[in-house]
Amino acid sequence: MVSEQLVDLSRLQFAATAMYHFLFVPLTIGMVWMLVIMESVYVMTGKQVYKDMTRFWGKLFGINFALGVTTGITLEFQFGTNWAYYSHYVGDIFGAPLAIEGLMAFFLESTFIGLFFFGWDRLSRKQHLLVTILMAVGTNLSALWILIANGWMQSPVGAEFSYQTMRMEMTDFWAIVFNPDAQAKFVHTVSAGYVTGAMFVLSISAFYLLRGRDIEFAKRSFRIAAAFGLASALSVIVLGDESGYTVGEAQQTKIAAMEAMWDTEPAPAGLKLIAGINESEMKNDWEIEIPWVLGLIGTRSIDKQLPGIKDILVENRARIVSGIAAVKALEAVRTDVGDDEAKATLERHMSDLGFGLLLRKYVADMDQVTPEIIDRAARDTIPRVAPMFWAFRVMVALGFWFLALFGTALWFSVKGDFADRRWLLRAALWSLPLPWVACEVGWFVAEYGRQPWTIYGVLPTHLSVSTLSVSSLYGSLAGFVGFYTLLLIVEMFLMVKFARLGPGSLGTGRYTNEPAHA
């Protein structure tokens, strides 16, 4: 059995590197399409200011992209160093989208980024616009394949366990690609990136307007960001609803934890706005609820029930008992491949094999399992409710704030007097960090809510780790956090430096000390 400290440190290290990496990814995904919009307007109108906008915001995009690549490479290496058994167990499936991402999306993205920066004087307007579009496509393809891999971890389709190889093996590549969970996760995640990119441009443009500098440049940037941001915020909310439906279909434990739903409620279940969560007694001391909403989101019906945590525990306990039979049968087959009775037993209980493996956290021999151990393993299948509940509400509240802010910004942009609304400009400026908060808590809900599984219902987290020393993990964790913090400081320094310089950093002479005018 693997020590709990080793598992916790391995999880903490991966979480730290992933969360740092995800500080850069949303901005990359969102900014690139804004560059496409700005350059498209330049090609259509021939106005120099739109070319300058593309080059200036592209410079900030490039800084962020470089840091994102640096932090992202480490994550893939960790599958081999920290999660060796995971890589062995599911590498046949998980490795495919990661390999495609590297060969197709990443190289496409990187190639056209080079052409974007160095092709302004070598390519025609239309050719350079095509480069920018392909750069955006590559960026989104990169996200697609990563999220297909992650979606399979959340909802493992198109694969089955082989007792001959003791691994999961792919049976249907296209089922993995078109996995509803993966597709919903992709569109929701990239929409969140679009909101991040729009807020970045909106906030910095508001900063220029508040300072009364680079007025025409800032006005045009603000308008584009407001329109793109409103569309993106609407997409996040609509696609978040779709993501909630797929979670309700594939991970009912997660949605019950997100909603602090301890008991199965009559359909359609209500959505809790806030609640006083009492995890020790498995109840809410108080709650404010909107009737029907959760049932409609989670089931798309008014008569289908969503199970509560207590009923899920009962079901999972039964699956653990069934999983014991699967584990014992698997051990018998490994001892004697000709044992047809054991094969038949394994086949009957195969769907619960992962639940039986949860017991390996406590015992090595299934004959040593007691009802108390089964109860502990069943309780492990429910993530802590309070962090899930409140993190989800922070994400949702921020989503509606973005909708209100971008909607207001676009309204006054259409009226033409947004530059005089200093309260709006201040709201935009102070909202700059909020999309990152929303992205991080959203990622937390998705990943923490999957626990105790690396592959939901298939492979427990405590079985996935490599055999490492605790001291080496402490050292590498400290190294990663220190190095990534340094990279984050470098990123923020460069971003603040060039944002403060503004379009004058292009050296065109058109923006330095530009007088303020309407």
Given for the second form:
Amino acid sequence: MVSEQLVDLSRLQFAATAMYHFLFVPLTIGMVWMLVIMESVYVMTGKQVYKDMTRFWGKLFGINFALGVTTGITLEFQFGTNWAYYSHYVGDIFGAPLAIEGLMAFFLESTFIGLFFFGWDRLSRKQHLLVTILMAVGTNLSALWILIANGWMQSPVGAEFSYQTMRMEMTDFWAIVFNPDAQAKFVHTVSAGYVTGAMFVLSISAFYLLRGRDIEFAKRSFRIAAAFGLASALSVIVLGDESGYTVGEAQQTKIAAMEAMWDTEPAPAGLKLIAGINESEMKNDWEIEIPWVLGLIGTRSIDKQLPGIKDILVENRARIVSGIAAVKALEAVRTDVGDDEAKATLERHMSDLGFGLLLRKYVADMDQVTPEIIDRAARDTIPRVAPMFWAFRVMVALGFWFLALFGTALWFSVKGDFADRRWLLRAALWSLPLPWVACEVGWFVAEYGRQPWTIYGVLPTHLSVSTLSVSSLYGSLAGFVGFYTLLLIVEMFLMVKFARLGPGSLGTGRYTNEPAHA
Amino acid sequence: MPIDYETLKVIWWLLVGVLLVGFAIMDGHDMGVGTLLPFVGRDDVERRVVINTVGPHWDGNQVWFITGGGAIFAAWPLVYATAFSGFYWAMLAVLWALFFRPVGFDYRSKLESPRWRSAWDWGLFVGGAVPPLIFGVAFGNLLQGVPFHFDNQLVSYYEGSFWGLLNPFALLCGVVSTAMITFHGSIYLMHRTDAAVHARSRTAMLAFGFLLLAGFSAAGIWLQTIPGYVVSSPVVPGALPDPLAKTVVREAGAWMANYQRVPATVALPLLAYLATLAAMWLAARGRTLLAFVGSSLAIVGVIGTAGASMFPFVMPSSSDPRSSLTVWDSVSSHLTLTIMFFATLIFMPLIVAYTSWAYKVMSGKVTAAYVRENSHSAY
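Could I have the structure of this protein in the form predicted together with its partner chain, to go alongside the form predicted on its own above?
Every component of the complex follows; first up is the chain already shown.
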């Protein structure tokens, strides 16, 4: 059996490196469209300031992008290095979108980013704009394929288990591509990136305005960010709601945990604003609720019920019991391929095979399973409620704050006097870190809420790991922490330095903080 | 499905080869440039010349590596799972070495401090030299067999250690691989630079060209004495992939048997020699673009030789030979191989087309004058 320490360390390493990678990705996804907008204005109007904007914000984009690339390779390695059984068990499905991401998207993005930075003097204006647009398309397509892969982990459609090859195999490629979970995740995640990109430009422009420098440059940047940000904040909320709906369809445990819904409530269920969660007694000590709303979001109806945690537990316990038969039958078939009776049993209990595998966390031999072990495995199927409940609320509250801030910023941008409203500029400046907080807690809700599965309902996390030694994991984790800390310090140092320098760092002679030498 | 399973399995063996060769040619030349950076560039301007020859391209080239990894994941999931977890510390060393590249390229010239710049130059050296070395060592171990086995549920267990990978034959393969990549990079540098950097790259080209020829010959002779692997049970190429369904024996001279069975494959080691020699001759005479084609063909020859010797094995197991992974039994399903084949067929020509365009746009020598004029925008 796999040691729990190995599983925990592997999870910790993956979570840490994925969330670290996700510090850089949203800004890339969002800022690349801001660059497209700025350069389009330049090509249409021919005004130099828009070219300077594209180049300066592009410089900051590049500093961020470098770390996005660096940390992205880690993730692709890590499925193989640390999640070998996962890679074998679902590689037939999961590998395809990753490879297509490389072929269709990442090549495009990475080839044209080189021309974006180095091609200014070698391409016509229109050609260069085309390069920027292709870079943006590549970046966003890249997110699409990654989230198709991730969506399949959340809602494994278009595949079935094969006992001959001992793995999941693809049966319907297009079902995987058009998986509603994946599509909802894609639009919600890229919108979150757009908000991040908009906030970055808005905040730093507000900083210049507060200092009273590079006014024309900053004002134009601020206005573009306000407009782009408002559209993005609206879509992140609307599409997040869509994401909530698909979660309600595919992952009942996640939505029940997010909502601390211990009991199945009469439809339509209410949405809890806040609650005092009592994990051990499986109840909320108190709660403040808005009637109806959750039922509407989660089921798009007023009469369908969302099951509560206690009912899900009962159902999952039954599936585990059925899964025992599946696991035993699979073992029999793997020993003797001629065992037709076992094949028939496996076929009958196939949909619960994953639930049976949950028991492997506690016993290797299915004959030693006791009712207590089944209870523990069933309890494992519900992620811890309090972190899910609060992380979700932080994300939603931030979403509405972004809507308010960008709305106000755009309102005063249209009126034309935003640059004099220092309270607005300060609010914009101090909101700079918030989109990152929202992105990280959103990621946490999606992935922690998937536990105890790597592939929801199919493959338990504790079976997915590589058979490595615990000391190897301590070593690699220490290495990652060391490298990533160092890289973050270097990146933040450069980012802050160049953001403070401002457009003067281009050396054009038109801005403050021009470098002393030519 | 339009193509039968057996044919697709062979196609995917070729396609993985194409991706590996593509990686070695494209990412390889900028890794070679990184390896040579501290030695052919003696002052800051010269080093910026060297870096800017690959400045606009390294990122796109690195995707060959990422796509290669993704394609192995999709087409050979058992190889991806077993090799990456088994070679855990070797893969982490590659990964951590690669960390230095994106930040090295992008951050190096953003500050004036000579110490900062010199530190990143050595970072780019590590990012250029370590990955080819480790990939060569990995191939050296594949040729000898790797200690791993599967259990009945196809969980893989690796029984070796990191230090066990560093045996003499594997290290020799590492030298061959590093020499090949650095040789290739030196020709690229000759093509894109002038003056002193060009002259030093020429010296490096000759040195690494001879090292490649010597190392490749030594490895070839040594390989005669290394036992290969043979599938000893009947092979059903179109069967559902199950590595445990076969038996395998170790046999002296087995790696040479393919060349007798399919004599045309002798063309691969011959190509490695002839293309290397031709590239050296052409580069020495200043025909650097043709020489680059030559060193690219040499890469085809060297990697092709390793692949053809082992066919149909991809990752033989020394401790439990029947667990060995072959092109027949480590692959994805028929459907996934089909989809990935067509995806590659559609996108690979597009990638080659726009990559060529990017090189065309940025063509010409990178000179000291260019670096001075563009000191705020160049790397």
